[in-house]
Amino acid sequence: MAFKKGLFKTSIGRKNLMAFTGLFIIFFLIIHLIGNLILIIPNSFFPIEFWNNVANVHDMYNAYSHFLVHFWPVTIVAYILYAAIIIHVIDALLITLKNKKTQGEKYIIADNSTSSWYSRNMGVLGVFIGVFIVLHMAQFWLQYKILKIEHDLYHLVIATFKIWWYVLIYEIGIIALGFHLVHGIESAHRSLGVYHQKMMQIVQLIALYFSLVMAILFAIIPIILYFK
């Protein structure tokens, strides 16, 4: 009952919580973008077919999906992600609305000079990223794996990011998840009691840098493959 308590009724244990789901999130991103970038591969990278009859970038990205699809362990990671996902976005809400109303109007009338724009608005940015991944999901994802409408992946994502009103979606959402990554991970070290002046100095430089790669590498995909 007690870790229960401080897990999810006190504002630290909902700060953890937040850093602890965030932190897992941003370890699916990275492999995410990896995978991503397959899209990408010169065809002249295939000399031969050098891998379980793959020849080119539309065979390598269609064995990695199939991979992912019926690989169990990776089935068990997907369902922990998605409940991390969910954990995310309440608890977000939860915070927020806990520190509005024990702020009340002190929340308002604050002075925000000191604080980033970024920090101000991550649940608009988070508003953004959760429609982003709505529509990420349903195209991709419910097609693909659920309503198996579409066997052929690295097709559906070819003609996918040949619409560009699909485009447009997909790089703002990457802008409002660049700018939340910086926040977010930022805020998760402090929640895990980094606090520490130059330890923070080195995170948020860090942060910065990693957000700043992140959300190019994941843009310039539907770019490249929009003017292929």
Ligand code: HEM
The other form holds:
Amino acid sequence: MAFKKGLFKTSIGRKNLMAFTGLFIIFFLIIHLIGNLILIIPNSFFPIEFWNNVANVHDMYNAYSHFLVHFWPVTIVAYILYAAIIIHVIDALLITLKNKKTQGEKYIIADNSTSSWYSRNMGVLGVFIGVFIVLHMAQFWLQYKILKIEHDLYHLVIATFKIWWYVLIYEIGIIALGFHLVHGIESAHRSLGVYHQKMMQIVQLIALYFSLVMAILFAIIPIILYFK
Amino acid sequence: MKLTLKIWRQENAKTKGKMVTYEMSDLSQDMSFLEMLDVLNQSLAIKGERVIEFDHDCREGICGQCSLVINGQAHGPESHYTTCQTHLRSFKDGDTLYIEPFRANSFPVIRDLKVDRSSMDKIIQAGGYISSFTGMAPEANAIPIHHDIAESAFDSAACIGCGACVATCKNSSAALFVSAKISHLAKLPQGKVEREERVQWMINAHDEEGFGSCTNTGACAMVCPQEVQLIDITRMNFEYNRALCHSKE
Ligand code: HEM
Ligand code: FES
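May I ask for the structure of the form predicted in complex with protoporphyrin IX containing FE (HEM) now, the form predicted on its own having been displayed?
What follows is the entire complex, opening with the chain shown before.
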């Protein structure tokens, strides 16, 4: 096996990088979602006697976040994740800027019926997600893990999602993410070369339903917390 | 029937172009689209004006020379047609048609609706061939090829190099064009000998000629007159990654 230069550089190479980083972020998203779903476990579910005698959601969620911060393998994966997001964004910028330059003059009449709007606007959707990520990190990660202003993460989360405009921004970010994923998952498999017609149809179906489930589950959490 | 044509007129690549309106009447539904332009040019010639330049050759959908974007659609409204195969029955009496050249930085306008597509030739020159001895044609059955593979290779080989994929792509990527040739040759035993070099040479040429990066929107395959499939691009990506991770020894 000998890797040659160009694996991440040419028009195809850049897409490899997009695909690898994108798929890695998705892997994180699944874990993240499962953790967050703790927030909406109904009170009637507690106490969980067979498992450390967890008394309520508050304790369970804080135990989970404490584990994440203090278990070193998670820290390593977290740093890989930050790198993946940054590489994904920079690569997206490079691809999108280059592709803007290769277009000639704009068509006076444009017909867009040959492709989906979200596949054409991955960059725009990405910017929405990017703004959302920055806000999200500033609200939770910065205050809890870096500045250590807030020690009760559960409290912070509940307080945050009582602010209606925060919930709104969160929902917009999630919708953008959903559409980004529908095309992203298909595109990543194409970029990496899954050149089997049947397999590709399965990937398309998975992309659609996976994105839908992810978006719905992520989206209901703040709404439930807002009305709780 | 009557049509209003708004046609892109441009002196050359250096000057700015603009849309010019022409009213056409007494057209027949059975006329081909290019015949209508011939009629218009005839009337311009009689008036002593410069005729509208547009590309065409075979006028039967096999050479890939005709181009044009009609109301935003490469090769007009019928899917998987060339412009020369498009007839006026595809339009309604009284329609206004916006006729523009294929637009991409790698396709500079020569004049009016004619664009220079030699950038695509450069990609083919870079690797879209197999090396073999010239001379007598070899015995056709010397290399056995499964019927399905031959058919599939032929589907990819059907590309006529018209450039509609580039014209339609929001990234002006020639991925479908390149992938048709990569796939055609990758499927056949004769093409396997140079598969690693070919895909790298052609992709490098593709990038050097200023085409963009494919983002798999799929618009190209929707307009391709030869119905080259999007999966060919996926196969090209596989071939490229395989070539970069693989050494012959
Ligand atoms: C600031 C944030 C982001 C920006 C600016 C961004 C931008 C982009 C762009 C421009 C593309 C290429 C478009 C295409 O292939 O059609 C892309 C692809 C992709 N993105 Fe993102 N994105 C962001 C966040 C994310 C996140 C959070 C995920 C995962 C959950 C993700 C997953 C993917 C995947 C899987 C692809 C497909 C890769 C490929 O085509 O090979 N992106 N992104
Ligand atoms: S003129 Fe030959 S394909 Fe249209």
